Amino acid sequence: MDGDGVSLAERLRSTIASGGPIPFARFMEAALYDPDEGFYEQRRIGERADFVTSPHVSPAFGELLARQIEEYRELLGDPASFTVVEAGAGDGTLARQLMERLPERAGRRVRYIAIERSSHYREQLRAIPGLEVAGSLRSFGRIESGCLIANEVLDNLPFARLRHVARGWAELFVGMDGAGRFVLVEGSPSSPSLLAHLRHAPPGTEVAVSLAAFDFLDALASLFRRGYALLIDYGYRGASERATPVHGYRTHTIDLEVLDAPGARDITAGIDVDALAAHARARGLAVFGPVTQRDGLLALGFAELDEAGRRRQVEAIDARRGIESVRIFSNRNRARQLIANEGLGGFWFLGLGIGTDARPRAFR
């Protein structure tokens, strides 16, 4: 409810009865991130909340980045000062995680930058000391030489949904039927810059198109005047791969059903990886892969973490200290879900270099 008793819904619902259907980029908008009601306004990160990320499955996703966010520093020769900046950064999980594992060199301190649209979750990672809290990208000016780490981001940015029909493509928008429901109804694209993000498809398909994620790759072009930047999220390869369905997590389960009582669920598609390493390379950004988060942990150093995680086990089996080898071996399982193929082996690693051009660890 906003400040005068009145629901989300009903607003969204008042919005189209005066001025017609809305695009569904600006209903997801207000779904996600509503002051009031939106759905990141809500504490819906964590095992005890409607998903996880790959740094609340197991740490060892952010001892591996810390491994590449070290190598970065080293391949752009590394800076007096050098400057993380960890966008879409939720409850802080990956903060600490990297944080706690980033070292100084010779008294060269690592700086943090927290990017957090929710006002809940900014208050809640200003209390992580060392960290700075930002809202957007374009809070704050050039960055001398750093890194942008964006872990399942560009999937919650707002996106239009197009569909090809007879005519040709007809974008979806957000009416409402008889009884009130939101539905979703035909209508010419609301931009034409969406028509420019579309491929030849057959009749019938249907994809989602986020200006957003274009606008988010034009900020980080200007962001560093030497970096890289490390786009993790899931999604496919462009015209070769079927577009994944629209659709939001609630409660860890899957729902296909995302225009009900907005806010009570994420929204969510795949990106397509191959259009925004396009537009990168655009950009004049150096492109780095993709390839599967998988075969990227892997290249960081998966193994080795998970061989010395085995050595420990034996060493208290060997010692009968049976309560520290079943945690050992269940912190192991946990991590080894970050590689499965199946799973979150299978989100795609996207690397963008900014003024420079050498090949980072993860996609060698």
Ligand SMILES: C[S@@+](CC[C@H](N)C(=O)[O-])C[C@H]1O[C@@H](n2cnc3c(N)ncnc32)[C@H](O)[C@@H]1O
Contents of the next structure:
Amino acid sequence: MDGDGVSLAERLRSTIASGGPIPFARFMEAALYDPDEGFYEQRRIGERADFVTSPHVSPAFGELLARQIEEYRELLGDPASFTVVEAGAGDGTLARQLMERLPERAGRRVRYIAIERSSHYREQLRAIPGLEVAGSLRSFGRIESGCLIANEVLDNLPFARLRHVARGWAELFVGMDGAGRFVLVEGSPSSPSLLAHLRHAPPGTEVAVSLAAFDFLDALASLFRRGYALLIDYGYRGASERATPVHGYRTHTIDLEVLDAPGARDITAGIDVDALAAHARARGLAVFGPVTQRDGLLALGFAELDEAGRRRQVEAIDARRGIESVRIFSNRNRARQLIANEGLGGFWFLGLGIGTDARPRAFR
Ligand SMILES: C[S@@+](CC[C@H](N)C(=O)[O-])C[C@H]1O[C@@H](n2cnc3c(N)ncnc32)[C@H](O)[C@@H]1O
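The form predicted alone done, now the form predicted in complex with the named molecule:
Complete assembly follows, chain above in first position.
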């Protein structure tokens, strides 16, 4: 409910009743980020909420990414000041893991900025000592050197939905049926920029095009004088694969119905990794990968980390410390989910270089 006690669904209904169907991107924007009822304004990430992400599955994720960040620093010539920007930091689980593991150099700590759109999460992030918190990538000036990490953020940026129909491409808008239920209706594309991002596709194809994701890359291109970005998300290779369907998440379950009860579920679609890479190249950035999360984490030393765990487990068994050995065993199993081909291991790592083309370890 807003300050006048009107629900988000009611507000969207009256917008549609007075002005006609709205672009799906606008509906998604409201459903995820409405200040009163948006999905991300409520506590949604975590084991007891709607979904978990890699840092929630295992701290091995942060440990391996910290190695990559340390190497970024070296590749940039060990600058006196180095800033990590985490976009879409959510509840701060990854921020805590990384801040714990990034050492001081010459008495100076890494500066860590968490960017978070949801005011609910910004408040939570402000409680983490040493963390700077901001609402948008564009809210501070150019950074001399550093890196940006974004885990599962790009898939949550509002996207347009386009369908290849007999007369060309139609955009999907959200309208209402006679009973006031939200329904998809086809219309002419609301912006010519959308058409610029479409590839040849067979009739019936439906794709999600996120102008917000391209805008994110544009902001990133001028964020650092020299730096790196690691974008991690699920998605597909648009140059050779079909798009993944738009869907929702609610209490750890995939939900293909995304219109009913706006704010009650996540809305997401796999990112087109090739389209993002092409956009970054056109902005003059160096592109590394994409590689799968599995390959990226293996290149960062996942197997060695697991072997160290195995040795500790054997030692605990030999010393008859049963509970400890079971705990290590279960942690190793959780960490393996990060590289499982059918799960998180199939996510994409897309690396970008700003003012540098030295290839980072995750992509070697
Ligand atoms: C799926 S969650 C991932 C959270 C975290 N990165 C993790 O791995 O657990 C996506 C997060 O990105 C945030 N977000 C979405 N768009 C954003 C934007 N334009 N700028 C900053 N944060 C954004 C959302 O509010 C949400 O907290």
